[in-house]
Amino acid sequence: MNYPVWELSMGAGMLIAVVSILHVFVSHFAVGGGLWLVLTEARANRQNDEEARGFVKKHSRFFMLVTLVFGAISGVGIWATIGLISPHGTSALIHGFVWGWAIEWIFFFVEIAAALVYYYGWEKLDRRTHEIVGWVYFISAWMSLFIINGIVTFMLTSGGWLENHEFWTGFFNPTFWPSVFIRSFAGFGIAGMFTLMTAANLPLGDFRTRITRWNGGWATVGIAGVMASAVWYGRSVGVWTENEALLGAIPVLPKVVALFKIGLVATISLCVIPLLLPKVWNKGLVPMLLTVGLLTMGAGEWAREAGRKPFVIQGYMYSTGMLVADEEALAADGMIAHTKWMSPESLTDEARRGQDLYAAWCQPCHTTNGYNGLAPFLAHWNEETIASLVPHLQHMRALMPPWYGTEEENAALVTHLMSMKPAEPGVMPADRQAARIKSFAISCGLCHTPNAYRSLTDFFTDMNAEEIDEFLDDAGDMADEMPGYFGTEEQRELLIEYLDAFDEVATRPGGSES
C-alpha cells in the first residue's frame, strides 16, 4: 500500500461507481450529441427547414450545459476519487500513459472552446462556418473517447504489454477496437435519448412528429451498434475464454452481464416507440428511457471492472496495489514488511496489528455491512473457521488477490476480523431448503458452486450423509488450497443434507441446483 486508507463505509468501489457512471453516461452524450448537433444542422440547412434548425439551436444550449459544467465537474470527481481509493492504480495509468493523457487534455480543451463558439456562433457566424466549428468540436470529443478508451480497455485486457511494456502494444490492446465501436454508437444512441427528451416539450404538431423520429432513429441504431458491438467484445475478452468468469468464478459477473443484456432489449424495445409511433412519445416515457438507458450503462461498465478482478490491471497489479511481480518477495517476507502505513502500535498491540493488515490488503474492497461487506459471513462463522480461510484466501471463488501472511500475520487478521463479527450471531433462514443454500453459500459456496465453477455435483453425488460426514471432518486436508470446515452443528447438518441431495440435482433437467 502506498497512501493512508480512505475508509468508506458504503464502500471505495461503490463511490467510484456512482461517480464516474453519471460521468461516462453524460460523456457519452457529449460525443454522440456533438455528431447529432452538426448533422441535425446540417440536414436544416439543406432543407431549409427553419423549425428543425431552431430545435437544434435550443437544443445546443441544453447540451452545452450538460455535457459542459456538469460532463466536467464529474470528471474531476473521478479523477479525485480514484486518486484517494486508489493512488497506485491512478499512478500506474498516469505514467504508463502519460502522453496519452497529455493529448487527451489538448482534445479536451478544443472540445470545450469548440461547444462555446459553436453554442455563442449562431447568429454571428456564417452557416458554413458554423457546420465547420461543429465538426470540430465532434472530432474533438471523439478522439477524446478513443484516447480514454485505449486506457480504459488496458486495464481488463493488458494483452502483449506484460512482455514490453511499451505504450502502444498496450493502448492497442485486444478490446480495443470493439470497445471503440461500442462506446461511439452509445454515443449516438444516448445523443438520441436525450433529443427525445427535448422533443417531448414541443408543442403537437407536424414538426414534433419529425423530429421525435428522426431522434428515434438515432437512439435505436446506437443500441443496436451497441448490442451487435457487444458479441465482439465478448469474444475478444482473453478472460472469458473458458468461460470461468462467467460460470462463477467472478459471483457478481454472471448476474451483471445478464443486467447488461436485459437493459439493452429493455432500451431499444423503448427507443422504437417514437421511431415507429412518434406521435405516441411524451414526457411520460423520456425518464423510463433515461433511466433505463443509465442503469444499462451502468451494467456494462459493472461487468468490465467485475471482470478485471482480483486486479486493477490485468496481470500486473492487484486491487490491493500489490503488484504481480512483487509476489516473491511479499511470499518471503510476509505482508507486514510491504505494509508501508502500520502504525507504532501495531508492533505490541496484535488487533492493531490486524487493523493495519485489513486497512491495507482487504478494505479497498471489502466493507464491513455496505458493499461486498463481510459482516453477512462473519455473523456465521467462529473463530476456526476465519482462521482456517485466512490463509486460503487467493483462492476463493471471488478471486481475491494473493495472502502472504505470516502465523503471527493471519493471527493478527483474524483477531481484528473476529472484532468486526457482528454482536448477534447469525440466524439461518426458517425454509429448510433456504438454509441449506445459506449453509452452502458461508463454507463450500466460498471457492465452489454446486453445478458450474469447481462444480461439486459429480464429487458428491455417490456420496451419502454419513460418507459426507466424514469428509468434512477431513476437508482441510484433501488439498492444500482447501482450509477446513468448522460449522457449528446447525450448519453442518444442513449442509449435508444439501451436499446429499446433489444425486437428485444431477438428475434434473440442466443439472439445477435448486
Contents of the next structure:
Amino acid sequence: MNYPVWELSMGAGMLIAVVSILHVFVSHFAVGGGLWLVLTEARANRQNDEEARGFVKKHSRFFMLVTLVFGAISGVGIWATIGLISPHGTSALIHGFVWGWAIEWIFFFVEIAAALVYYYGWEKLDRRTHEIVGWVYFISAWMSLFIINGIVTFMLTSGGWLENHEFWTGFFNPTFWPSVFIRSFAGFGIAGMFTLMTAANLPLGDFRTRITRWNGGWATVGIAGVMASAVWYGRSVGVWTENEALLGAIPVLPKVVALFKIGLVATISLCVIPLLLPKVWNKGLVPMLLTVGLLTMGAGEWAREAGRKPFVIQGYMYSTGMLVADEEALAADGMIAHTKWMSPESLTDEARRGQDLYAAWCQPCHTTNGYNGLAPFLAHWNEETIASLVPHLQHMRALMPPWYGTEEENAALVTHLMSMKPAEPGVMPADRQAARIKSFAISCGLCHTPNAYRSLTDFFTDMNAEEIDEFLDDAGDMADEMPGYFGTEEQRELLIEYLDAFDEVATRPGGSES
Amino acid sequence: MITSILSTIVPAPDALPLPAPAPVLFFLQQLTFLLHLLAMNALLGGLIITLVARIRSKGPDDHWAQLADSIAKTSPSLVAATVNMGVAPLLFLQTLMGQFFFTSSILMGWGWFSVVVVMIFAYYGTYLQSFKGASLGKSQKPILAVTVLLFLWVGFMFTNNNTLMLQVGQWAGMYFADARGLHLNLGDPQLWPRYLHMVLGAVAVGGLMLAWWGRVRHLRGDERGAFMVKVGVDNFTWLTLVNILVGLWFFMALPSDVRKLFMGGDPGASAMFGIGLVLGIGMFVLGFLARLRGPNVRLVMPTAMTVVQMIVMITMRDVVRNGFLGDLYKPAEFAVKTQMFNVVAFFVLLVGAVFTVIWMVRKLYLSWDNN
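Having seen the form predicted alone, I'd like the form predicted in complex with the partner chain now, please.
First the chain shown before, then all remaining chains and molecules of the complex.
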C-alpha cells in the first residue's frame, strides 16, 4: 500500500458515484447530441426548413452550456476524484495508457474548438462549412468516447493484457466492442431525451409535433440499441457468463443488474410516447424521462463497477491497491511490511497499529456508518466473532481483496474494529422470521447463500436443530477458510431455527437473498 | 533534508514501465504547460483587468466599460482553452511524478476536489458576463468579482498542491494528525510569494495580450484600440516591475540548499536565474519605452522576451522541484518500454488536430471579417 487514504465519512465510492454518474450522462449527451445537431441541421438545410434551423441553433446554445462547461469540467473532475480515492489504480491506468489519454486529449482539443466554432458560426459560416464543423465536432467527440471506452472496459475485462501488458491487447479487450455500441447508442438516446426537453418548451403547433416525433425517434432507437448491445455485453464478461457473480458472489450485483433492466424498460416506455403520440408530450414528462434515464445509466455504470470486485483492474490490482503479483510477498511478510503509511506510534501502540492498518487496507472501500458501513455488522458481533472473521476476509462472498495479516496484525485490526463498534449493541428485528434472516446474514451469509452461491441447501437439509447446534460448536474446524461461530445465545437460536427450516427456505422464492 | 525515514513514506513509482523515455514525456509536460500558462494568463489576467475596468467605469459607454465588454466576451473560450491545455501537463506530471502528486492531492483532498466544483461555477460566471452583459444590471460587478475570486481560488489550490508535493518532510505529520483531507500547504514560506508571482505574472502577460489586441484594432481604425493598448502596456510594465520584487521574495523563501543551486551550486540553474533577472528588467524597460509611443507601440520584442522568460521560469520551476526532492526522485531509473506506434500516432494526430482547428478558426475569423 503505497499511498495515504483519504478518510471520507460518506464513503469514497459514494463520492465517485455522484461525480461520475452526472458526468457520464452529460458526456454521452455531448457525443450523441453532436450527431443530432449535425443531422438535424442537414435535414433542415435540405428541406429549407428555417423553423427547424432556428430550433437547432437555439438548442446548440443549451448544448454548449451543458456539455462544454459541466460535461468537460466534471470529466476532469472524475479524473481528480479517482486520483484522490484510488491513486494506485489511477497511476496504473495512466502508466499503461498514457498515449491513449494523450490522444484522447487531442480529440478533446478539437472537440472543444469545433463546438465553439459551431456555436459562434451559425450566422457567420456558410451552411456547408457549418455542417462540416458539426461533423468535426461529432467525430472528435465520438473518438473521445472510443478511447476512454477502451480504458474503462479494460478495468473490468483486462483479458490478454495480463500476460503481455501490451497497450492494444488491453485496449481491445473482450468487452470493448459491445461497450462501444452501448455507449454510442446511449449517447443517441440521451441526445433525444435532452432535445425532447427543448422541444417541450416550443409553442404548440405543427412544428413542435414534427420535431417531437423526430426526437422521440432518436431516444427510442438509442435505448433500443442500448438494450441489444447490453445483451452482447453481458455475454462478453467472462465472470458474468459463468454466472458466479450474479449468483451471489457479489451481493449487490444482481440487484443492480435488475435495476438496469427495469430502468431500460421504463426509459424506452417513456421514449415511445413522443414518437407515437407527439401531441401528448409535454413539459411535465421531461423531468421524469431525464430522471429515469439518469438512474438507468447510473445502474449500468454501477453494475460494471460492482462486477469488477475485488479488483480495480481485473486480475492485476485489487481495490486496495495491492498487486496480484505482490501477493506471495505479502503472504510471507504480513501487511505492515508492505504498508508505507504506518505512524511512528504504531510501533508501540496496538490500537494505533490497528487504526493505521484499517486506514490503509479497509478504508478504501468501507466506512463506519456510510457507504459499505461496518458499524451495522459490528453492532451484532463480539470480539470472538471479529477475531475469527479477520483471517478469512478474502473468502467472503462480497469478494474482498486478500488480507495476509500476521497474528499480531490481526489482533491489532480486531482491537481497532472493536473500537468502531457502536455503543449500543445491535437489536434484532421484532419479526421472528426477519430476525432469523438477519442472524444468517451476519454469520453464514457473509460467505454463503442458502441455495445459490456456495449453497448450503444440501448440507443442512437433513440436519435437525440439535445436529446444527453441534455443528456450530465445531464450525471453525471444518475447513481452513471457515471461521468459527461465536454468536450470542439469541443469534444462535435464531440461526438454528433458520437453518433447520432450510429445505423450505431454499425453495422459497427469493431464498437466495438470505 | 531527506532522511531515510522519509523514503519509507514516499510511494514507490508505479510498477508499470513508462511508455516513452522520461525526457520525451518531460518535454511534452513543459511544452503543454507553457501553452496552459499562456491561456491561463489571458483568462485570469483578462478577468482581473475586466474587474478593475468595471470598477473604474463611470458610465455604460466610457472607455473602461467598452474595454470590460470586449474582454468579457472572450472569457468563456479562454476557460475552455485553459482547461484543455491544462489537462495535458497534468497528465504528464502524473505519469512522471505521480507518487508525489497523488500523495499531496490526498492530503489536501477537499481542497483539491473543490477545484472541480468551483471551476464549474466560475466557468458559468464567465458565460453570464459574456451572454448577459449589461442586462445583469447591478449584479454585473458582484458576479464578476465572485467569478474572479473563484478562479483565484482554483489557482491557489494548484499552487498548494504543487508545493505540498515537494514538502515530503511534512506529509507524515499532516496525515497522521488528520487524514480527512483538510490540509493545505500554508506553512510553506514559498507558498504566498509563489502564488502571487503567478497571479501578477498572469495580469502582466494578460496585459501584453490586451495591448496586441488593441494594436490590431487601432490599425483597423477602431477607436477603442488606443485605450486597450494603454491599459495593456501599463499593466504589463508596472506589474512586471512588481513581479521582479515578488520573484526575489519567492527566491528568498526557498530553502537555502535549493536557493544555492541558483547561486553557483548548479551552473545551468545559476545562468538561468541570471537570464531571468535580465529578461525581467528588459521587459520592464521595453514596456516603459513602449508606453511613450502610445497606440503605435512596438510589441514584438517585449513579447519575444516574455515568451522566453516564461520558458526560463518553467525550467527554473523544475530545478526547484528537483532541489526539494533530491534523491527521492530519479526519473532516469524508471523502467521504460516505449510504445513506438502510439508515440508516432500521438504526434501525427496532434499535427492533424492543429491544422483542423486552424482551418475552423480561420474560417470563422475570415467570415467575421466579411460581416
